[in-house]
Amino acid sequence: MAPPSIETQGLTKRFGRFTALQDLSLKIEGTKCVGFLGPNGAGKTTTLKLLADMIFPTRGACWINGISVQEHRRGALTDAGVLIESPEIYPSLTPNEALEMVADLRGVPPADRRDRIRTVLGEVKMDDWANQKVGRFSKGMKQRINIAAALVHDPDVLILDEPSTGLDPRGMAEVRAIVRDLKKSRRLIFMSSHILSEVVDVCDEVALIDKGKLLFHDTLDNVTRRFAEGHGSVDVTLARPLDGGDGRAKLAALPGVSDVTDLDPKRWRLKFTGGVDGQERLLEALVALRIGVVSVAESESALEEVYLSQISRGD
């Protein structure tokens, strides 16, 4: 069986004289989460609406699992779950009732619906609310039901349009946790976002778009290596606080370190030079210091620097 896939070739959409999307050619395949990153107005939602056949392209084409969306809409979207711009659910319905309607529309056999609804409510952590009126739910809870609706027919491609936008911090964290869990179910998830930390936290790959043009598509690690030009940034977490003055001096003296920032007494951000080899030397020297290193992770600021540099070049 072929892996799930999404592909666009020369995809262009104009609204009058305004070009919302220009010659987007992108191919992603396999079971993973790809973040479609860009500022507001970059063309993200336009792209997802074209993939879902909600609007028609001015030029170009797109495919889901190798099936043309424009020529064979039903076949292309059969194995795709789509959530774009958070639809409202009738407040008088329960999740069970709402998902029963969606399952019927998506062609889930009547004999399988109860099990599928129970499964997807479990996936979005809403089992205990299955028979409560949706009108009583918070915005985050409603969004989780919307995600469940996109999953009810068990698609292998999931298209999400900024699923955490507009939620409070708790709701955002819950939605991101759900998406991380969904990656374990062998699906291809294509998720638009304008939030860098969200992409770093959830996604395996990133495709950056600005002003309707795709700037790059690659793994998160490759993106930072590709554009960092020999520079890098890591966040170091310690088991115990490190004295500010002496600690900074020790870290600044490590090989290749060009800048040290204390995020809090137990967390430090180190910028370094030398690429992968420099990072290896830095990690060896960190451990040798015996200062209680618990973890070392690539800094979110690494992608932020790439993001800002590429967006500014497009101005």
Partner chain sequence: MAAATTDPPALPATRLRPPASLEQATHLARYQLREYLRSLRFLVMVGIVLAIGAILTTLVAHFRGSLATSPIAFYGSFWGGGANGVIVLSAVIFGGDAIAGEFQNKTGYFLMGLPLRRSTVYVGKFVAAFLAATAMMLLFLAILVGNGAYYFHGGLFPWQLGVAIVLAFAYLGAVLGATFLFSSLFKTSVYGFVLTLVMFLIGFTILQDLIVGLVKIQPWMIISYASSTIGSVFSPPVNWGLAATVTQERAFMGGPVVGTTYVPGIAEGLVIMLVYLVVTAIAGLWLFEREEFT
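What about the form predicted together with its partner chain, after the form predicted on its own?
Chain alone follows, minus partners and molecules.
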């Protein structure tokens, strides 16, 4: 049986008297995207740095593809692509050269090298910049090259530390789109983030960490269901604006609806009770209203509510 792609056992890291990570045990298997969620200072980057052997555990250990990171860093990182804390590339190198260096160091056969580099530069949409010096690039462009560097050997495991942090909205959207594309290939993506919408957008599972402790790890659906305690939330988009007072009353009268929020005249957020059955009844009633429903999506606020409730519980 194949070992878990990522596993940590009792992983603990202290910096002097400060405990950054406490007894983290986590097992991640399969090909999916797992969001590692938590507020700033929760221990996300510490965990990922331990997985990349950039820092050393005070106690515990971690494995990538069953290989101990602490005992065999070369073996453990062989089939992993790692991007931690927006690294800098030697500024006089071009993306082609930087990726050639990575390919050389990773042992990509010379015959495949050019194709692999062209492919990953295409994936991060930097092929037009392949021969410009990295030192002149914006932060977002450098980050895309960093993602390409993590992909050049086509790894099974991809470890990304807040890949869109520090970028402008366009850069964030681009990086998010890249990660979403990466999900199409069969690999495990373990991505830390403190941006809930990003996790909802691209991840299948979520692990929530706070103050160095893992609070839970489950699929997004299970998390929202488990912590919502029978409550759900959907965002409804309409083809035409709904009249404010009358519209609100109509929506509030639907079965199981406990709260109505107008996001804008064409978008409404409905909170409801009754779990999946309640959601089914609500959708049927919504369509029957004939108010021009064009889409109904599970609200991002569901995870936000779980996040806030769990984080504040830890305070």
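Between two forms, the rigid core is the largest collection of C-alphas that superpose within 1.5 Å. Owing to the predicted nature of the structure, the values given are computational and were not obtained by experimental measurement. Residue numbers count along the first chain shown, from 1.
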So, does K184 move by 2 Å or more at the CA between the two forms, with the core held fixed? no
Rigid core fitted, is the C-alpha displacement of F216 between the two forms 2 Å or more? no
Give me the C-alpha shift of F137 between the two forms, core superposed, in Å. 2.3
